[in-house]
Amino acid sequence: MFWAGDAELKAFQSLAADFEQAEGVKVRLQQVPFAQLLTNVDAGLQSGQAPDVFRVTYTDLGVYSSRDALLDLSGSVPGDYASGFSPALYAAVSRDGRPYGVPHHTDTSMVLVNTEAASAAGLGALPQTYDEAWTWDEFAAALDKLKAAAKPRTYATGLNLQLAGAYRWLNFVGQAGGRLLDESLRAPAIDSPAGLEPLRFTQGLYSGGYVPRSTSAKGEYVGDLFTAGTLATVLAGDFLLADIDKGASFDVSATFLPVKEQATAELGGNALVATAASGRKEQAAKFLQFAASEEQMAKFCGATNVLPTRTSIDAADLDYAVRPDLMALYLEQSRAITPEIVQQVTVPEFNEVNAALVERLEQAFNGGRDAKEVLAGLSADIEQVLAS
């Protein structure tokens, strides 16, 4: 069971007839939306009826690994098999050191600027380098000049908060210095100058109309609004090139992330896992090694834009297919995904934290409540979360 694209569907029907044709076991694929699969993962479970393999963010794993609903894929795969991906990743499908799942595919963000829009607005050249990558009052000097330029009803920027996105928030408090989680990742830590930061930073692109008001963590997505040029840049992951080259009428370029204290990228990307109670464990762990092999990895990254979490695959050299100029820095971006970040959001109880971030950022953004209060509230709402 999984979500996709249009890119993602014609890459997981390559994969499972690949997987038929070498392993002479029937896959039947079952796409639902995005906004369903948990819920219909969940209804599954408790039936009885839940898919054999399902495709799960790294964010939401972990709801499901500390309630065993998992395969433990410890018996299935080689002693070895962790020091063939990116440590980081293969952490983030591992708990108490038992892998459960596969880390399919990574991606980021960063930020797609229309062309036009920029050459309007005279913002020159922008910083193809992480060296040069705009700092935080660089990013709102060039989002003055885009609003300055703007046509009517357009914006100079959208976040990429909605859809579960709001964890991308924490881009910018690691920018500035700040965490969500302290060192145990027990305890909450957003309750700080360096969340204050932040969270009155990006307030102020709500209430200065720099961003839509619509587009926060529970509103309109920002990527179909850039493609139909209502924002002249919008902060968007790799996986969304497909669609953005399809459907804009304007050049697409882009830069890094701003930085502060220092540069971060959130953890995107999803994984692959079986649940415990298939009645076909070993079909499934098998399609799990074989969609993470090598060869298949290497092909779905380079179908469908995103980067491999094999350290075998050099990303630098996949066969993307759109934009290979833009994916090189989307690779850079991807460096600035550290461990700490990782650590933060692959929590068990991340799902719940994270719904949370979106009622409290909702309350920043279009309820004008004070950031104090809200990270106050953020800050209450995770110690009840993680005490549950």
The other form holds:
Amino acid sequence: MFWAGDAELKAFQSLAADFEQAEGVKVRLQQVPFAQLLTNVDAGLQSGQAPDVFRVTYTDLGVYSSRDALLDLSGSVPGDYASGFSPALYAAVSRDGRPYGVPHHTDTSMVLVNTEAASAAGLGALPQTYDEAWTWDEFAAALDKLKAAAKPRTYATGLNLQLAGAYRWLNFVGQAGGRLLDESLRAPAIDSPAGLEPLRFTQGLYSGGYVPRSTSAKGEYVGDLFTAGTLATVLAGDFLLADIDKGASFDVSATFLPVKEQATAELGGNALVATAASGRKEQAAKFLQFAASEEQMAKFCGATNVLPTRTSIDAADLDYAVRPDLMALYLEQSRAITPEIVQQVTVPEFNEVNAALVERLEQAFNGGRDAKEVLAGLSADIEQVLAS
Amino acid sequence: MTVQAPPGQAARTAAFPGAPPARRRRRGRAVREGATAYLLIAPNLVLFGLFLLLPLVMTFVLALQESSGIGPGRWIGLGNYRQMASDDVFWRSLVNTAVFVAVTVPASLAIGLGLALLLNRPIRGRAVFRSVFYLPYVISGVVIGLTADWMFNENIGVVNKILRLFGGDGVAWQSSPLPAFASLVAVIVWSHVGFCMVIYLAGLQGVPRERYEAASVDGATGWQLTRHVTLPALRPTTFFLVVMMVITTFQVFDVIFVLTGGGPGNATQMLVTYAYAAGSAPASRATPRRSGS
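Mind giving me the form predicted together with the partner chain, seeing as the form predicted on its own was just shown?
Time for the whole complex; same chain goes first.
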């Protein structure tokens, strides 16, 4: 069971056909909308009719593995299986050293830029290596220029932290040297100067009219607004490139997320997992390994514009269907997905932590709440979630 | 000449084994008719039991447990209700729902009545107008929500574009609580007036012509006819519509879910959307436990 856009659907159909041919096992694909998938999985787990295999975000995986709903692949994969993957991403599908899925692909955000708007604002050449990435001050200066040159009712940028994407705000926290959870991962660490600074910075983007207020944590997604020309720049994942490339009537370029104390990027992408109650455990485990094999992963990533998780695949060599030039930059950006970020966003309770983030960021961005008050509330929410 | 026994006596005597054959036949027929009646309502009873009563009981049982949606729950008595009572978003949703119903229902009825009075007259294109006004009521709520989302988008929506054509600056339909609530009320009233209009039109057909004639003879003007003849005659229709509209408005979910998602903040959060977020969303989209705001 999976959700998919058009390109992903074709890629999954091709994967299933290849598996059937290789293993002689019939695969029945079930496509459902993203918002419905986990509802269906939960209902299936309750009634004993869960799918054998399903697609899941790394941030949602923990809630299932911690409740023993997923198949432990320890006995099915070779001993050195982990060494084939990026350590941070393999850790994202593991719990207590046991793999509960395969990291199928990853993605992360960059700053996409409307090239015409950037030239009108006199931004000059955009940083094209991570060493040259904008600092927060330079990012703010660029937004000032874009705002000054903006046409009526257009905005300098858009932040992609709506609903399930609220955790992307942690990029700013990481860049400022802060953490959401402490190193034990059992207590909040956000109510700190390194948490306050990014909150005030992002809050200022909304209150200063740099980003539309309608795109707060519970608001509308920013991808369509960028495509429509309402935003001069946007923080967006590589999986949106196909839609943006198809819909935008202007040239699009990209640059790295801004840095402050350090560079960070969020853990995007999805894993494939099998259910512990599956009646076809052996075939399910085989399917997961087949999907995460070098050949299949390269094929899937190329067709759907996402990044591979296998270290042996060089994303620069993949035959990307859309904007391979920008995908090379995304690959560079993905190197800033730190193990610290991965550990924090894959704790079993993260789904509830993320839901608290949505509520609290909404208060900060659209409710006029003081940043200190918001962080104190968020910290208390996290304490309560982790204590339960 | 025969004397018929009183019904009560017949029933009593039929209960005795020594009763005459005619009475036994009547008793047999009554039993057969009773069995037939039960047989006829059995499908409804089964459906009612399976799809309404059983889920209701199971929902109540579930309400007494702490459940993640995965695996068995844990009995916590009234813990869920205590948590709900201490959640400020619940109280906000309750107030929002009450205000929403209090504004939407009278507005739908008033506009529906106005349209019915207009379209009860022999005007050209009456049937077309009636269909046009009724159409939104039969359209899927999701489609209405998506259409409204397109119209009320504060950055690229049609409504703000029109307002700007006339020199306005547009309204923050998505990021300000009051305009967001107003957009929701406007959309629901628009989708409900057609139903109110049709029911009022039906009610207007039942007002006796003689009352209008008598009042006219007494010198009543057009407004006085409406005020003192039409409106009193439509009282039962209005009562029916109030009941129906209150129930329907309480149940509105799809339009809110698609149009505002309960935001901004919790400005358009209603009891149904709150219930969905708290109870029906998947484990991984759980509502956060709040420690106060």
